[in-house]
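For reference, the chain that follows is the form predicted alone, supplied as structure tokens.
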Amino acid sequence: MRERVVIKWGGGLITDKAALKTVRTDVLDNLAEQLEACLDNEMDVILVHGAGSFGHLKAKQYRLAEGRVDAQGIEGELTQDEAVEEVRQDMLDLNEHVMKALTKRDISAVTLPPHQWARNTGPNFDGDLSLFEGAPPGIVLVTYGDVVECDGDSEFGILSGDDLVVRLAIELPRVKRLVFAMGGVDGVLAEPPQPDKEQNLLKTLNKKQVFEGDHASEIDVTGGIGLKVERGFRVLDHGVQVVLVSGETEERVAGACLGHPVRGTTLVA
């Protein structure tokens, strides 16, 4: 029976984050070619992609993680109608990257836009994870963290791709592993990452340890690493192996999907 992986790439990876809808193409050529080896060793893989500078920084300024507000706390020419449809637009534009620099690699890969099967927020949003099951062996299925309609006065909200991977990892069978491959960082740091000294990686992880992660508040309208680290627990009590470990590395992100030692945060009970 062929395992299963849940990877995560997030947006602060394949993007910069800094700079309005800009690809790092090279590291999706890399990260490509890393999932190309998990298909090549007999795992199916799940890709979920974070939304980096293609959706936070307009996100951000229209509000849209909160949903419904008034107009008049918005600075902005958009409405957050217009907002949530630019957002949407710019991430299928992201995923057109994704899905080209698998395609050079020979890998089929289908994308499941969450705004087309999802409805509300959080890791209990609804929708329909037998979508992802029905694949035929060595078929990647994509999806990303996305604007989705919401029940209630807030009409709209964000997906995390954080939360997506959750009920990925968890309710989807065959799932052995659930991989955060990051930007910038080899892992979970005891402290944020500083210039010029060594980073003081958690080579493990429990839920009692005391770590401070660096959270981009002023762009990311999602939860950082701390997100990343709480819904990783929540995957491990279902008895998934969940490892963090840089993008930007060289195998680093197959190895830890093969279950290989690699360098980064694994977490444990």
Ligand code: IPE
Contents of the next structure:
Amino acid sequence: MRERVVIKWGGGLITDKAALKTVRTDVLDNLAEQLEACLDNEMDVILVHGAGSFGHLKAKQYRLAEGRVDAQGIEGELTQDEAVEEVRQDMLDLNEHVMKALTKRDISAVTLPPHQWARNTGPNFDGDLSLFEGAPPGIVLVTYGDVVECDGDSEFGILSGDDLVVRLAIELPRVKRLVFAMGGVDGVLAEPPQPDKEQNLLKTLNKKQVFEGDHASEIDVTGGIGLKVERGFRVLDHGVQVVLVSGETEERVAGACLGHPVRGTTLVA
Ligand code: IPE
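Now show me the form predicted in complex with the ligand; what you just gave was the form predicted alone.
Let's see the whole complex now, leading with the same chain.
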């Protein structure tokens, strides 16, 4: 029986976060090669990618994560509705780069943009995952962080790739692992990275270390990586392995997907 892996390519990994709408093509090409190694080893892949400099800057400027806000609270020449459309288009553009990297390697992949099938935000978002389930073996299904419609007054919001992976990893059958491929770090660090100092990597991480006890405050899990760790533990609770690795080396993402020991952080119960 073929197993599945859910992979998240972080937006900070596949784009240059400091430069608006700039793709790291060499990184994408390398990640595609590593994804191919999974398929070659009979492992089916669900790929989720982030936004990086294709989504976050405009989403932040127009406060899209907050949903509908008073027009006076917005600084910029677009309305929020126009910004929603532009961010969705920017994400389609980024997705096209991702798909190009996959097709260059003859990988068959299909994208399901969340604004077409998902509603509401957070790890309990609404949306039918059966389209992901029905894919023939070897076909990669791709989705990504996006602006989606929301119930109630908020009208819209940002559904993060870190939330998409939770439901995909828990609800799809045969998922063996969830792998977060990140930029700039080797995994979860015991302290923030410092120049000229080797990263103090936590090879394993349990809930206690993060959420309680003496060490909790020492571990830097704020912001992006904190969300991944919190979402990761939800997935681990359902018996799916969770590994966080650097996506900037030649083999760690593929190794983590295939269950090989690689430098990175493995969540443990
Ligand atoms: C964010 O998605 C989506 C938008 C801002 C439109 P993610 O939360 O998955 O993106 P990254 O990985 O942090 O860039």
